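Next up is one chain by itself, shown in structure tokens, the form predicted alone.
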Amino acid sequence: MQTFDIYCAGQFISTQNPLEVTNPFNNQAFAQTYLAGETELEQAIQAAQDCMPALRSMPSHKKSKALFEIAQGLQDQLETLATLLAHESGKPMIYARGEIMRSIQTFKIAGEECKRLPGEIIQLDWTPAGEGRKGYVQYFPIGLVAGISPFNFPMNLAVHKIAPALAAGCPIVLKPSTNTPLSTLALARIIDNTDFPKGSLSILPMNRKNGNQLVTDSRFKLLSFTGSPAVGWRMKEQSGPKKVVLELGGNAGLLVSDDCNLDLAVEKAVIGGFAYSGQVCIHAQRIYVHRKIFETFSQKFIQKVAQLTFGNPLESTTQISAMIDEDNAIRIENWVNEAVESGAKILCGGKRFGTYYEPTVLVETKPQMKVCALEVFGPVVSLEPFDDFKEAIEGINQSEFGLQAGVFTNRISEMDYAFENLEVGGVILNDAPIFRVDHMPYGGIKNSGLGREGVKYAMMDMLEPRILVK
């Protein structure tokens, strides 16, 4: 098996706790890395604090150059990194390549944004006390950042913490998922060859006990977590006075009006519902279709879902493959069975084979069913008709989540109504809610999180304003 050292305080090291990484498709261990413990985490924190003055004073042109070098390094190794990502996550190559390409773009964006850090001059003579004075506002790095990233986008969601931190001048300690730590450790080798001070980044796979120090340790000034709502909100309770950014779950709604490009809506809904087996927090989980076109949409949709190609994620023709592990596939199986027992009907799919769960479409669901009320995080969507556009918007809003929603319509009045009334962080017109580019603000409300990602928006949380009054 190939062995990957962890990246601690600017050095690649091993520990006494090996961690095997398993390919979800065949359940075979194919590589080994290591778990960091209290000693390694303390080394990473100390190195981060030691390098903070150098990183903080690093000129923007040097940071930009280093960030673009990272982007080029990813580009040079694109196929190798995509293959590694597909091995560790079970993500089909068509999506694995896309993730590496997005990571390249994320570093390029950071390379630009680090050259335009905010600042302003404020006139203070709005009152007599301020006559003859001006305020100069400058933004300073907040300090040490703790990042915790999930398995489903093991590279790009980690990069959405690493790139803004380095661009803002903040050292970062990142805990990747123990299911998928290898792609970020490969990234560390690229970053290690740049001029960022050693200690600016540590990537430490850890168990939950040791990883929780990222949450509770007061030396970290910001915690950026992507994962489940239950874990995220508990972390916020334990985090103390540090700033917290949470990117949590969703059960995204997709609304298809009778005035839309039907074929486009079907095509995008299939991708939105089943890309990476639905293991995407903005996958189209609840699809509402106007009754006038419901039958036609359903037939076209089911036909395309049935054509999705299952196979080894390393094969270029594979469109859908295994889930991250068998426990999650069993969970999906149980949720679907519960829905059927409560009256839902399966239009296609509904069977599990080990870690693979078939792309599944349900109808006649009820809002209280787990497949509707909770985050499925699997290849299951519900398909329901509606008669009134405003009532469909209310249906999407009847959720504890509010991350993104998609709306297919060509009516300007419906576009405006959806944008003004959907209780989500982002409304995607004439596309599925799965749409995201890496410089847009991304995040949700309600149980979907706190704060926003997207490089510029993440950087704003990593910078503190300070005013000089003269």
Given for the second form:
Protein chains: 4
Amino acid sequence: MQTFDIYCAGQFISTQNPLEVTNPFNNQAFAQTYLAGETELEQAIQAAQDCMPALRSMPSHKKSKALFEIAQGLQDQLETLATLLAHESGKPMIYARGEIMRSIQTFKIAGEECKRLPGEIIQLDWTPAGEGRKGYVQYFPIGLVAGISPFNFPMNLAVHKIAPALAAGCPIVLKPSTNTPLSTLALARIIDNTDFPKGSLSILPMNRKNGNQLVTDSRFKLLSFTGSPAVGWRMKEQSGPKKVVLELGGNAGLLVSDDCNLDLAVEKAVIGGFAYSGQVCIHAQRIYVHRKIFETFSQKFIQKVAQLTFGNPLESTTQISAMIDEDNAIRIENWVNEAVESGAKILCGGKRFGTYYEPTVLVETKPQMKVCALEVFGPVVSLEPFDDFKEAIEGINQSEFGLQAGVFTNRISEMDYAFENLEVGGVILNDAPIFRVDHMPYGGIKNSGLGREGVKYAMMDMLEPRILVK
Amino acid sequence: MQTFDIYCAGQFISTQNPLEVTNPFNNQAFAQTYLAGETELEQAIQAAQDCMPALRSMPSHKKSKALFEIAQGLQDQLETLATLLAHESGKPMIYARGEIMRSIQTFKIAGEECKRLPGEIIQLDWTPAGEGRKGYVQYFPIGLVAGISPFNFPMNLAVHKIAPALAAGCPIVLKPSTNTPLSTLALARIIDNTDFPKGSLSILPMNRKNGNQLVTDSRFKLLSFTGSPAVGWRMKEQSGPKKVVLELGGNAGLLVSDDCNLDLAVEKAVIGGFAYSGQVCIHAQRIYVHRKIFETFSQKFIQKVAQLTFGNPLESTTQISAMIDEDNAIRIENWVNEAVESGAKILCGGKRFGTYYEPTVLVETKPQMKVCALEVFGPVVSLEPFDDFKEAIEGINQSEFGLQAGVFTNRISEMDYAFENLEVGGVILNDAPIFRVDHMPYGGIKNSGLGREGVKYAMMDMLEPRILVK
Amino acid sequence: MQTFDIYCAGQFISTQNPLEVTNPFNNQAFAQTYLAGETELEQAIQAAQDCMPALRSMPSHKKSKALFEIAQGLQDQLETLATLLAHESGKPMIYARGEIMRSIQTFKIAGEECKRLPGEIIQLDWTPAGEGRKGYVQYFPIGLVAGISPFNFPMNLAVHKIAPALAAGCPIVLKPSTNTPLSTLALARIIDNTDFPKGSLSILPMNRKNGNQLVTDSRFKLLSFTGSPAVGWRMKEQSGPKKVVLELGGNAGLLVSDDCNLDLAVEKAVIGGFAYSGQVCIHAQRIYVHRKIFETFSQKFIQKVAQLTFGNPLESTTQISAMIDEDNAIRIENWVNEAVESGAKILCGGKRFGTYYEPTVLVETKPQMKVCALEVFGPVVSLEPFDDFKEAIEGINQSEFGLQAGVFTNRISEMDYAFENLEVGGVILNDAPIFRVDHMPYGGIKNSGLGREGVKYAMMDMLEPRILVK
Amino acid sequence: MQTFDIYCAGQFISTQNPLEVTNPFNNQAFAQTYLAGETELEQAIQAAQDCMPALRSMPSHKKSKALFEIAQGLQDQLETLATLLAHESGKPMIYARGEIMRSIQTFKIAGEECKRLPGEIIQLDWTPAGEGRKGYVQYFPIGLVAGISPFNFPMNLAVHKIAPALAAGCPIVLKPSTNTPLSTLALARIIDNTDFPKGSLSILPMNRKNGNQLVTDSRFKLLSFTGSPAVGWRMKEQSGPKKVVLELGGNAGLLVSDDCNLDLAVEKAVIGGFAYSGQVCIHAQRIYVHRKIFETFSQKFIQKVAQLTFGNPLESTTQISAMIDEDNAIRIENWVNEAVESGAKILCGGKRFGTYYEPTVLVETKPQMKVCALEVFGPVVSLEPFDDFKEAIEGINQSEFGLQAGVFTNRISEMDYAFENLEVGGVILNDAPIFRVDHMPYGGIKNSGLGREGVKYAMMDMLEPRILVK
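If the one shown is the form predicted alone, what is the structure of the form predicted together with another copy of the chain?
Let's see the whole complex now, leading with the same chain.
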């Protein structure tokens, strides 16, 4: 069984607390790493503080070069890393490979953005008090960053914290999900080979208790968390004076107008609904289709969903595989059952086999059912017809979440209405809400969180403005 | 007969060469001013150079205050100025008043933008050569500006040169149209009352020969000309080392898709086609209507055009009045006759009465007819049906001009196609091409000119960047 | 005794709980207003929610017009308002007038910035996944804003929350200090006369218990607090999912290099140290002077401090007056005494007379003394010599606060070192740290808070980005 | 003798007109290429027009990839290319290598900037006329670009036209200097291997007559010329409706204040004055030194200049070599003689040996001498003492040129005064005026030209804004 050292204060080390990592597809432990404890965390923090002067004074060409080297390192190990990621997360290889490629892109973006910190010169003579003076606003690294990343994109959601932190000149201590710590530890090997000062990055799998010090320790100036709302908001409460960026969940809506490309809508809805078994914050959970085309849409949709190939994530033909663990599969099973008992109908799927839950399409759901109201984070989609575009928008807004939404339409009026009125961070036109490229501002409102990621946007939270009045 | 002194080097003066100003509606001289000669121009240039240090070091709060005072001064004299403008230009009061109000707005924008000169701090350490260095880019007044403005918006097109020049800290010598010099001279009275240093502005009506020194004299660092293409391009040739901004003509297209609000399209097309007798650079000269709605559109359109009220520009009910002079009316008459002889049909209008030419709608024109190919600058509109949206776009592009175009549609695909492919400076969605607000970037490509106006954009041409490498 | 109704949900009302307002100079109640309770707060919140659609869809020209009308209204009542402010706060008229003028400016800035919400178009085709797509990022009002403002700038620090909120299209409920609620209530009269929808603003004096609902009620999407660190950080803890902007305290440093304009440094240091008895977040509390010029500086400084005219704040000659209440004067007395007992020496001042504490200059202080380590918020300044510029910077940084700092020098190397290394939000070159103009980014790091104010910067926190992927 | 085909319309071809390329160091022809004629130019223009749709619709990730491939291609052939460049231009290898490295960097910058075209969303509702509307400003390729580049940086000054053109999506026809066409033809081989559509680039050595069609042919929408003022301004005259960017000459000043790092100033002045024998637009031609340090400076300076190693450009130890041709060496000789006859003294150098002119330092020059007034473009530097900083600034400004200037000082007041008052495009603090990194805005005012290069800045001139009013 392969063993992965953790990355602490610039060194790869082991601890007294082994952590077995399990393949969700066959429930077998296939590798081992370690849990960091208070000691390791303290070392990581100390090293982060110690390297801060060196990191912040690193010229941008050196930061850029190192960030591009990391991208190249990932490229060189693409297949190995994708396989590792598929093993630890049960994510089918087609998606695992895509995730590594996105991480490559995320590091490249950081390699470019580190040279483009904003700096502004402001006229201050708007009143006599400022005559003869200008303001020079520049941005400085905020200090230590704490990152906590989830299991569902084990690599790229960690990279969305690591890459901007290094680009901004902030040391970062990252706690990956204990389900899926291996790909980030493999990444640490690559980063360790660059010229970033030792201590700039530590990757520490931790139990929740120790991990909580990332939240409470005031030596960290920013906490960047991606995970569930309940945990996220409690972290904000406990975070003391530090800044907090929260990327929480969603139950994204997808609206299909009668004036749209129907086949495209179906195709994108299938991917949006079932990629990685719906374990994606912006998976299309609630689909609203105009009544005129509802029948056609749902038939075509069901047909495509039924064709999704289940299998071992390591096989290239596999489109859908096991969920991250059986607990989650059981939770989904219960939620669907609850919906059916309250009147929902199953158009396809609806059965569980161990950690695998079938891709499932429901109709006649009600907004208060768990499968609609909460974040399902599984392969379950509800389909509902609508008559009036504005009401459908209202339906999507009747959610505690507000991350992204998709809208299929060719009408300018509908596009504008949707954009003006959808209470979300992003409206995706003529694609599923799952759309994301790594340099766009990404994040939600309402219960979906606080702040935006997307390298440049994440960096802005890791930088403090300072004005020179001269 | 009222006499207006010209404004030279901070003084209101007369010269040996009186200039009578005629009311185009009744062809009667109603006021007198003067032509400046070489001596006056030399004084104006000297004064402009002398005041440059004072003007460029004026704090932004003082510039802003003065610019807002000018706006207030115009507001206080709104009716008087509108009446004067209507007299000199034959522009109906409803439009004359609107023009003064736009000039008020243009000065207010300048009063805000003068406090917002861009200033940028750039990291220079993208290579080892720049390590430890940053670049501070600031903007400085380019120097003396020469402005030449036309008759059709005697106030606001002059203001689009004066206001940005003062806001940018550049002295300006403006030559108004000799047809319509009075409203700018009235404006000079207002500006003279502010704290701008004497010499910052001169308003000099001149004959073409003397006026040409504005083009050739190298003490001017920028020439900003609004007028005809032939004159504009020759000026560029003669301009020596100075920068040149040219706002030339257009023969704007308007495209009406079958998926649009037809009544709105008709209403806007009438204004776009016939406001101030089409003597507007962005008047809707060529209207393309989808064949499905062509009949309906043309009937409604003709009906509305026929209802336009002709009369004395000074009466509030007047919607259309005389052209600027009889020469132009005769030119229009000839062009329409030529078109008819080559196969075009007149749906309404087509007759001339002295300086008045009826609002005229043609069908079955051909692209090479003067009424299509050239800038008609008169109350003549061609209507053509189209079957294919892309061909209609192609039709609009088959012009030597490229200023603005209007598109009525509710289809996203058509909007996007139009915006990507129309070879113009501005695409107006669901309005006529005549749409302009004074802070938007405005200007054309191809034979329509070089550069953009819109206060902030005009200012950028009046400022030179300078970098401090530190 | 004059009575001021509170401003709740668009109406001026009284409540069952009168609140007397005292003149700190003579300790006499001179006016009365009311405390709002739960009921009033609920009404204010409801009205704020109800008016949100109207407020957010208000075109920018209407918002701008209304904001400029408020500025004009303040201008019209300048003397009355300054007098009222002097009464409630004990602030000398010279400063009270200045504060109203700054509030006028703050509203004007808001009237300009409301037209300049940022909007960005991003190429999304950085990878094949984004081919053919662009991102359109626009900004939308975040929702209800809760504002809590302090006694020391009763008008302008409230205005720095109200003006950006209205400009951004967010309704705001503001709790002024119960010591000084009157000037903001007078402001409410002016705002009530504009076209902002009723409910856009409520001004509710409240006791701490009721006021705390502004912190905890999740219908507010942003809390903007100006006040003490202890209170501020606890608010962050209790704030739930809302965003929090904290403008907390400071103990600003001022560094005087040997290569500087000494007389200017002395003059600015006196104002920076003793304006409004030092009850200013960015008052110059700790002055470091190069040993070469220490003697000269301290003699000139003491001389000027001794000349400060004490008196009734309502008299125009008064330069220094009573503190906000006797508790604070006693606190200062105790801190100075503590310092003296630990070795500090008093160069001038050091005595208390009721609510008045003399302008006091200390030498030979130690960093851990309260007068150095904490925010003194009173007329007490420490003077220390230094030998090495970098050590002096280090001295200034040895503080839990980081708001602004002043540096007097003519050396580029010292300016750059100070700017790169001072851990503050703003470095003021050749002026005291008290320098602030209302459109510059203002705010601190470390214990001095989170986020920036300055209209445009405050607005950015009141707006959420939303991307349209098209 | 090696033969280089020219690059025309995507093909490497020969013509009937061979062009021998001579090594300036030994005056021997070492390679041959061809002159393009009217036919080839027409083919290039046609191909450029034909490929425009493909080039403009190339997604940014493909453009970026191709531009980075070019950078890599240059990197792979660094030594070969540097040697070729040294051969054709006589530039010492240390500088030739540096130039190739800068070209690598220029292409990388273009590979990043092509993804960052600016796009802006403007509120249009500043008046009722714009209610409900926004403006979407995007940038489109201007069309065909004509580039003309000089001998002194045969690669990188061509790259500063080619790289931005390709990044902006504009096909470009480039005429290199007929003295030094080979390195750009070698570059064409690399670019030909990328996915840019054939026709995007042609490299055509031409005689002046044929080359002039680049200026006059209206199918080109932008002319970008680097060369001499006389030629440049005449081109502007003949350029018709196209935009013109001119990077012309300079006679840069360097000012050395008494409060500066003297040894650094000396070291940088030597490089700034004599790198590539002063055949650099921003070579330090006129050095002003404060009288207090004049003696020390001039002694140290002369000493270092005397140590410059003359030799074959291909040898790594060579610091200075032949000029581009004997005509220029003779011109320098004449100018220096003229200066000496009018009273100037030679501190070192002053002799010519064929194409080699010794590094020469003059004192007691007068502003009207050719070596001061004109662009010397050779290894000649004048040294003058000054007493008053402002007068020295005035001295630098007494020039028809305004490209860059260097200032050595540690005084903030002098830095600010210099930046505010030097009439140049760039002020270099504590380095020679020769400083340039490839992403900074670069270009001059007065007789030094029009417009700025620096990839992003060059791109802006190659893009037209278009607004969608929606």
